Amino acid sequence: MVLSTQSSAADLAAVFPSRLRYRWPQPLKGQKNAIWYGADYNPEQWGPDVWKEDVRLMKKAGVNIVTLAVFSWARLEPYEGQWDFGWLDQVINLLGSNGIAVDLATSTATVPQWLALAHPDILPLDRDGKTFWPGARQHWRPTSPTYRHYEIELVRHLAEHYRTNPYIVSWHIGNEFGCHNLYDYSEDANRAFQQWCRARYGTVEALNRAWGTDFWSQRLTSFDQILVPRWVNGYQNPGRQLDFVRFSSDAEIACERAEAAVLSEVTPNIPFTTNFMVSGGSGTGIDYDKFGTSVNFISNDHYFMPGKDHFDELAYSAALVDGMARKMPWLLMEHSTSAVNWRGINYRMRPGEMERDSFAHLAFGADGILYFQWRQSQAGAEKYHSAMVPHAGENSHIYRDVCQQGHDLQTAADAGILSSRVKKSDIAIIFDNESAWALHQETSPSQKLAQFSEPMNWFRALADDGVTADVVPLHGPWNEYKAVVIPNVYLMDQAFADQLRDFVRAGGMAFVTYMSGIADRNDRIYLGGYPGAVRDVTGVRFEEFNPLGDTPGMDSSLEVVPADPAIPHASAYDFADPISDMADSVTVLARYSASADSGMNGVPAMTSNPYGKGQCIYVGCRLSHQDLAAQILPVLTDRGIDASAERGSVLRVVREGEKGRYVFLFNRTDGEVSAQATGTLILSSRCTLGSRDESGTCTLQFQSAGFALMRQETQNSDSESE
């Protein structure tokens, strides 16, 4: 299928199957498989003398791949139709001849100034109608036919020029799609949104029902009457808002797919990817799991979030990327050696954190560790962003740490880590983009609700109990686990609800939280009481919501009292369901203790319901991860879900493969902790190995940011041949 410059998202969906064949970048000829290690490289910011010095420093550090030309459109096409690949040819040949592979970007992330000025119709508009002018990046409309024409022309020229280059091992399409131009309110976007809605609903009547347009006289009689949600003097229609987010995500994916179609045609032997921005600290407007079907392998950008939750957020995010990759190797395309540049206060990393964070991504399946960027910029908006070679140059602790990390990654590769995959956990936590989008809207019971934060809260709670959970997208294989967490999955269609019924009926355990199963995927509420979609599985019913807040005279929190006196009391905050009815089969695990006039005293807070051969635990309130860990630990133990001895202080991540089990141990705390482990120590950082007892178990003593990698032999790991 040949793509036109005006192909819609629906047309583009037909270009690829449901998920592209997985393909990983292969090493250069004559080289063996290794963990990819490198960075974004921007040689156009420097001269040829620096290029030669860079290659020397890269080889010293063990760098074996760099990403080129991410923001190079203005250098590649300085004038319309005039192409200059000479400088890029020179750089690629210099790198490749020195054994450094190239991940070549399509350079479409930011258009050159001449294009924006010659065709201002490509510039996005915000909801107030203001233009996104050139001066930053991504100043283009995903739905612009003009942009699509120039985008495809550039990609085709690049692909034709480099189709036989032996040093290019992968294509890097665009860059961080939707980072700055996700929501566009232009006429191009409006027309494309109308087409998208027509493809989704088929008839205007179906759309009217989905959006509930009889409310406030918003009923439509034609798809041509659909408007993108520009500024209004009141609440937006939530159905339209939700679909606009879906559409905006699809529009970005359509841009990537248009480029991918050209690359597949011209360079079918070179795999391609694009860099996601999966993070546990905030929601995203891109459906990355859907996006993942359009690339040969998944890549992610992740930057540390300063504070005490830094490592847990990183581990959760990496686990989610592993889930999106379906446990196939993925690439950490960008992270930082120290400070970033976009926060109000750009904190530097503490000693040991740079390497610890890299190996945490490796533990969760990243077989490539790349940074932004190689050499710290001397000018421009990111000149204070750290790099592998900082402003201080080779004689710096960052570059020395970079070299040490290159050596350690090679050690891990030599030990056979590339033959392994992340071990499947006993328990999966579901992440649902669309529920996050719907709960983020202004018309909800509480603005404190956020679906994207609850899965991470459960990940931390399970880690507190010594369990490293998998994080699985809604459409992933969550029903293949012993237990599953349904955290704030607000939008739930009958197909998902039936899957959950079948899962529990067959013997699985489900943890279902407050604000789950409330509405269908069109955000239409299930009638008859909450949680409407799965009342039978949970065994509970309630008639209204009870948000908690800081308004004087209203409850800000509620005490949670477990039925088992051995379990400590907890404190509910933000939300607490006033459960009014329960099935006879339900056992109350905890109740609220509150004032008599609150209507919440003695109301069940946490329940257990047998369903078929399985069990459903309903958690009707928001708890801190520490409180949640204490409440669920006995249930986990009863179900045979293993917890580690050093509960709460060390995170264990296991990769399994032909040559054994690779056990990563990470200090989650800011202090010193110890852990017990067996096997051979492959490498460690800020960690001391103690003596072994008769069983072969040794004690590891970790400093802050410390980690260790152990290898345990298995029956199939006798052969050490490559």
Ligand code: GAL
Contents of the next structure:
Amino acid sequence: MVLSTQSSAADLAAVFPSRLRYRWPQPLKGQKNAIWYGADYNPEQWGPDVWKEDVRLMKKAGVNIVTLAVFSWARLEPYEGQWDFGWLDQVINLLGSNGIAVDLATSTATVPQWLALAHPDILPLDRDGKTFWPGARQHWRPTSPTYRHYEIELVRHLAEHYRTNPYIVSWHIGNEFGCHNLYDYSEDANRAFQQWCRARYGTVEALNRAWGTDFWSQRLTSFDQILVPRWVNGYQNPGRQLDFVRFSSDAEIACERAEAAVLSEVTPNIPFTTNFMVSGGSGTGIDYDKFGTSVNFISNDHYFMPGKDHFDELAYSAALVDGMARKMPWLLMEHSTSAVNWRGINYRMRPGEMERDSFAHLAFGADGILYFQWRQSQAGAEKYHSAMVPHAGENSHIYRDVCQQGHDLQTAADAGILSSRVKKSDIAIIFDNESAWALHQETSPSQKLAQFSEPMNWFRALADDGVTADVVPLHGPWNEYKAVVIPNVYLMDQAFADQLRDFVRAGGMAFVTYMSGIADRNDRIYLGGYPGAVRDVTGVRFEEFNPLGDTPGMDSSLEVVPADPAIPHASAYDFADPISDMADSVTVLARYSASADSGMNGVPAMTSNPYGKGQCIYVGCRLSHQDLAAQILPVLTDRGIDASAERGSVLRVVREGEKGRYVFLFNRTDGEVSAQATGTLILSSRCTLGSRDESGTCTLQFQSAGFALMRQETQNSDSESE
Ligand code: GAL
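What would you give as the form predicted in complex with the named molecule, now that the form predicted on its own is on the page?
Everything in the complex follows now, all chains and molecules, and the chain you saw is the first one.
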């Protein structure tokens, strides 16, 4: 699909558009390729004297890029049609002439007050009809024609003004689309939703079927009867609800596309991106894999999740972004040097975590590491948010750490890391946004179902077994792996099920979990027994769901007893399918041990079905990542996947390229651990290198948040071990 300023959510309804050409921001003239290092920079909060001081501190820290003008609309167009680029010209020239490149934002994230007051029709409404008033940010309707008009005017003026500026290396469109205005229930949204449904279904009859409107007399006779799901006195129609989420995601993408169309026309040589919010810790209402088709390179914002699961969550999110980027370099557009300001309790980071987090993103393919923000604000809602230069100033441990990190990134670049890409794993975990949206509805078998967390659970289980998995979006090349995990892929069309059958038949191994293949992509249930889309390949069938909960007298967990006595028992929670039929070919790998009256005693919990040349393992229950790791370890080893529980305390991520193989080792625990590796140590943090044995293997001793980066010559790559 061609980018157009008229792009609407409806244009995106029926198609999964083809990917735009990949383009990466190039270094300033005369500079060599470096890992991009920098932050959001908000000079409008400071005066020219501070700008000069900022440039001095940036150079000292090795900063080579900043994102400018993310929230500058009110300064750039203080009155309608009156433009003021003078201050921004001055800042860009100051930065650029000092060798600092600019990622220039289009400033469309927050409309100025004059615009909101002159055109209150741009303000979104929530499902109860309440207005999103100005006073925070992103108070505009993604589908508003008025907003679109002013948005495009601004972007055109900016693009024309800066079309020949040598210091702008990329455009940063909007900011975190959908962060505060994703669901809008206004009349504009209603009209756009009707058009979107028309584009998706073509006929009202098709829509009636998809939404199952014969239930509760919800049948529609024309597209203009469609309403966005405003507050209702009962349960929403799930089909409409799911489509509204799809539509809302498309509406945000359409805003970005409208801006991108102007930029492509006026500044065809400058690549553009927008910052996503991919995070394993929470679900998202935006289909970022689809969004990834509309940018020249992917950028992500990731904020640390306090507590001991933080590193795994970060690693999983970064692996998912690598999957969305199809293993091309991506940019970490924002993370924090320490505390954020938007949680109930804003913990600071612990020693070593700031740099460890940056290098973990780098390991998973981020060739640029940026923070929010350069200088900590003195006023405003984010004045307690950490930054590269904190309130304490240059004489602070954060700024010193920032300088150290700048130095270390340079060391990694000098060692050739930019010539490498993340090595493909043997195993892919599928991530499917739409299944997550469908499972999160209020009328599911259990409110504990959470598709967005099950892929991460598998990522952690595999990490416990010493395997670093790839996380691949549903539309990605998951069938090019040795093994695939299909975790809660609840909505499954026949095309996907066929691909899965072909994959296994040809020799692949598939792990399919509970709540997969239950419904088609319109959330219509496959009949004849669950899991309807994949009964043949899994070889199992069940007739009811069996959620587990803490209601007195009900089972809250079930003991899982493996057939192989060498494998430890596990505990199923939240969900355990009452499998009642199995194909003759199926082997039971584990069964539940439960009270006779629960109906679950002896029921298979985990099965294996040979199918063609391959094998399909069905995991019918939710297990903790530790339990899952123990259950799947022998299966992985059988299939020739290099797994070992001893390696589980250190996550190993490999990037490969013409200059060698780069092995990153990260301590996953909050204690001290050790690991063995070969190769030359490029750099490390909170890690000591022991002596080497005759084979060249050395022992690394990690403190909490410790990591190391080793380089191996490519010809030796196979001899590397831990
Ligand atoms: C992001 C946003 C930034 C800043 C940051 C604070 O969501 O893009 O502008 O608000 O969070 O953590």
